[in-house]
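First, one chain by itself in structure tokens, the form predicted alone.
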Amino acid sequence: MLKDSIDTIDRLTVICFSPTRTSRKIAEAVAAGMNGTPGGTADYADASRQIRTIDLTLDRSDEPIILNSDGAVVLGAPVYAGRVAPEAVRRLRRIQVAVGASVPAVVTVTYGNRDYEDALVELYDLAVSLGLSPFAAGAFIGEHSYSTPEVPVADGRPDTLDLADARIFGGQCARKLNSSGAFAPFHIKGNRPYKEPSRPVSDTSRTAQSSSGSQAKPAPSVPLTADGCPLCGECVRVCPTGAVSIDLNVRKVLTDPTLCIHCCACVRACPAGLRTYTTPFTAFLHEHCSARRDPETFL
């Protein structure tokens, strides 16, 4: 019984990065479900008791994670051209199993309705690395970083479908946990090695093609603001890589493109909607990847 199995977990932890939330609402929904917790985020805090989280979105130290042998962890992730977020890579390389201990794992990427391709490999394999026990693996989706009202992708992914599919495989990976032969290797779509990581769309030597076959202006290399922002700060609170700043003397919000990871979290966040990041990747994606996809799992 599914009770019996969760008992056998003491702690759960989510660690995560999640610029837009979406990994972190999938990872914390595995988890409710591990926990046994029926309404998944929704009734999160009831389990506080077992289940803490650690968002490193917004934690840019070097500070170790040190993880023990009282629990199991679940780890979320956002998938970028195919391949775990690199920030997010960084940033996980943090976790240290302490010495003697055996830490069971999730790993979970969320992906913009496209495909994952090799992410969810590669953050196996990452995990495995870091000192944790890796049994179970899910790709789930996420409105994707570039999607607009206009030009929607996966939007309002997770939806309430797909974070019941969470909590349901939370509930497997718990069961999993609980049998004879949990660590056994078992099968995860991807490739090793990896694919290489692709030359970024917002790329500003690239040029995209108009209707009538004339180049059309680049895209952007950063997001970018609209007169009249009354300079409320919020871009600048949550970006992840501390990429935007205001300059009071010129009243403008800056971006520093070399740390920019187009994450497009402030885009989201901004209460004046005067945020914006256009690429004409975002029109082929809303053509060609509408259709909507189902989570993949794997036990």
Ligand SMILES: Cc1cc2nc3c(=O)[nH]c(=O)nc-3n(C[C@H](O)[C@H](O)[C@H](O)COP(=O)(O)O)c2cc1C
Given for the second form:
Amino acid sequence: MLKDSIDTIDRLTVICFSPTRTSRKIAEAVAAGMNGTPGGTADYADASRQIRTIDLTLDRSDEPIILNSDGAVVLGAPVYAGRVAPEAVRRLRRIQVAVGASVPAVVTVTYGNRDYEDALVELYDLAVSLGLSPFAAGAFIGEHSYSTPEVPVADGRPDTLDLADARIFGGQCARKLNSSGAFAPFHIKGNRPYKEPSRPVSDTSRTAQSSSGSQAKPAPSVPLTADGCPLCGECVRVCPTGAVSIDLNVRKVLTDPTLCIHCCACVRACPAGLRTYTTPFTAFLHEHCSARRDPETFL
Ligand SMILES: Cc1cc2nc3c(=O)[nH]c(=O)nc-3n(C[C@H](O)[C@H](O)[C@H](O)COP(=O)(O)O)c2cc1C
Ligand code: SF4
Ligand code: SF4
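Go ahead and give the structure of the form predicted in complex with the named molecule, now that the form predicted alone is out.
After this comes the whole thing, all chains and molecules, with the earlier chain placed first.
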């Protein structure tokens, strides 16, 4: 049985899926705030010594992650098309709460300054279905996966202000855990049933419209590698789904479109800047979603 409140947080565990690392940064900053780390810039590195991070981005195993009641968890996942990224849902489903244990949870989603729609309620519901006890939720902003230096969308986020907000929210979470009625129902923005999952942006049905109303060309289905690639293998290493491989016979980087989730981890990681994912959706986002949005939290 869950107590009405929790006096001390013995251990904090961040569990995240985060191809371009923004969801991880947010979840770790929230955990640092829960741990009582003071505000300021990036000072949560100290506190992270007491915080365990289980980053599932490159972990494709099916092994269960069993949680005992020795602390709280902070879940972090990106928003894809107004929902929790499906690959994040798959990986977080490995979480199991040990029999008789009760594990308080904070759920966080990170989105690219467009909208998070039903993702936060979806992550809350997922946490409940896994046997966790979510008591706080927050939607934060991260640089959009499709952002480029030429066509930026929420570039540089989460920034200092976002991380400070995440830590402040973490402090509020810790105080809520210590108060009576910590696990009473609370409101989270979003709808049930959730919006229908949309097809990938590479589908012709989702071609972006320019401001003049004309339809742009559909995006390529996977990132492309320009000529001159030295085959360093970094894109292979960072791909969460194993979609990238190197064919040494033809000396080319290959990408399996059936595995690619368009997360752009490989694009960000390419040290030569040769890997690109050019989608007309980026210009659409730049044009319509550049006004700064702020984190929204629910306790
Ligand atoms: C396939 C895909 C769909 C996305 N859909 C949305 C969306 O609906 N709303 C939004 O604001 N950002 C959207 N984004 C941007 C990501 O939510 C954002 O960049 C996030 O910070 C990425 O998290 P990560 O760094 O943990 O990978 C999408 C990104 C991808 C790759
Ligand atoms: S990371 Fe870039 S340079 Fe390295 S193999 Fe991949 S595409 Fe080529
Ligand atoms: S190949 Fe696709 S899934 Fe793999 S890192 Fe690149 S964008 Fe992500």
